[in-house]
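Listed next as structure tokens is one chain, alone, in the form predicted alone.
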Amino acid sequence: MDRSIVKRYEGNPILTVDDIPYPVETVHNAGVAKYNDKYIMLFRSHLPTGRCILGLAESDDGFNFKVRPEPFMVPATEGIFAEYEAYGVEDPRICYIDGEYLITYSAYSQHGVRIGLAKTQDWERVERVGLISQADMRNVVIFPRKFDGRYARLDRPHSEISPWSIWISYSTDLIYWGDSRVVMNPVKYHWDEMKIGPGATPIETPKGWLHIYHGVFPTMDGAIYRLGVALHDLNDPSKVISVCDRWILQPEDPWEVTGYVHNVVFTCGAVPREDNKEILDAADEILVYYGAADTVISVATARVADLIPGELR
């Protein structure tokens, strides 16, 4: 790996539990996106339970934060939402269109895993949409940008069928998804051979919608969560036009290899560092914040032109 390319915040982790002004075991997994010239992260945190919730945080530079007072979103408590979140809410990815902040997030129950959406304009006040997966999916992230009058999402069926491979659905609702295939696989003997799944939103860059993605490869001591990158087609994000053949970040800080979970490094937002721009060009540098071994929140900074691969592997 080629450490000049994705280079860690000096002052990491970013976000901690003792940051937080309510109890919770871990803070990790954000989505992050740009609002009035802030920095809003939406971060997924363990109760003294077990169970998960989703917690809000601003910042002014993307680097120092705070924690709202209370949590942005927990489990639903009626309705169908409180059945299917009745485990928890996770790993929310946030994607900016139509003028409205779309969150798909991770629902657990008695009845596996299914994604939820929820959406917002202000970030005060949040409503659930829908429910937009059977069990067992997780790690939706929709493109921000409609394709031929459709919304398009990359997912991961949670399940050793294809197996744990990414997928790209269509729909023009947001609720009923389809026209479903896969685009990328885990690589035999390779860095995310064991599975992978998608990561950040994808940004619009010149040459391709770039997507950060998580990798994982298995040892005698356990697996161990990478990151990497592809960029997808511009008008066609089914096709993958290239993928890069190593890991672009991989656990090595002392809090990224011991923790909750150990040896993870694994990201939910991306996002642009100065203004933000609707195309990056190859210069520009992107945020990539990612929880650490599932116990805090870590940033890292990463040129445009530095992270598109060159060649398919």
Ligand code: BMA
Contents of the next structure:
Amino acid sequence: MDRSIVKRYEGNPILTVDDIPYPVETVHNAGVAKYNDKYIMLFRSHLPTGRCILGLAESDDGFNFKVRPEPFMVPATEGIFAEYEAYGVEDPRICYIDGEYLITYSAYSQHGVRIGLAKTQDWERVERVGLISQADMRNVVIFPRKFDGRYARLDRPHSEISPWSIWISYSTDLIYWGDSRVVMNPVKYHWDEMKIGPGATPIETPKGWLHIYHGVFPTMDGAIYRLGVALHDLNDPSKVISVCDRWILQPEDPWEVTGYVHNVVFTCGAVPREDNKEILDAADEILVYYGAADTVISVATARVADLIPGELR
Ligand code: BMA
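Rather than the form predicted alone that you just supplied, could I have the structure of the form predicted in complex with beta-D-mannopyranose?
Let us now look at the entire complex, which starts with that chain.
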């Protein structure tokens, strides 16, 4: 019996350094969105210096991507952004809301890691909007809908005291965020006991918001990054309705097990396969994009009905 909820594409990996027309060492963690019947993929690459930039690839079918000749975002050289992006830009997520694509990304510098917000309407011009967290924050996904007039995001502050957990914060203007609280914690001696973090931008289904996140388990051989899935209430995303007890994807393919960082599957983006549907049905499919071993990009498909977790673990 095939127990896998998530089915890997047989043509994986779908993007490697050989596809990139400029010198980079890796191609991985990518935000993905649909734009004019095309799939847009904004992916992270390590430069030979070890610092990161973001490249852009486009596809008609979600599996075969062509990379643009130039990177899409490199560390800013002016203004406030220059100081806080000096060590690189990483792990972008894309949220389409109010006719614009919002990009949240990790901005690294001597001051730590914080979250930058940029936006684009046409994937040609990109405008930086603000630095929307202090250090140490990563993995920000904005919900593609407002709740009582407020934007909502899942985020992951750093903590030395508690295991790193998923929080929610709200904003009326995308710049100032607050009303923050914890929504999900790692579970002790479970596949995600070390830390969890938001993954793909949440997807609306009739049962709730599907959120594919990552969880980390420490072993004698280093950390293992896997993917899990949680369901958030449609009208109150701070309420987690259910969480799948098991992981839905773990490193298994050779390029997931070995690479720049071993044993990593890490998602920043998942999109519905069907076009132009605001809310998905149970039978619809989702394409889950993930970085493998921080080195290449793979994709897998999953049915909405199979992803919806049955109970709160
Ligand atoms: C996390 C992030 C991810 C990365 C993962 C595995 O902390 O830095 O970008 O994929 O580690 O190295």
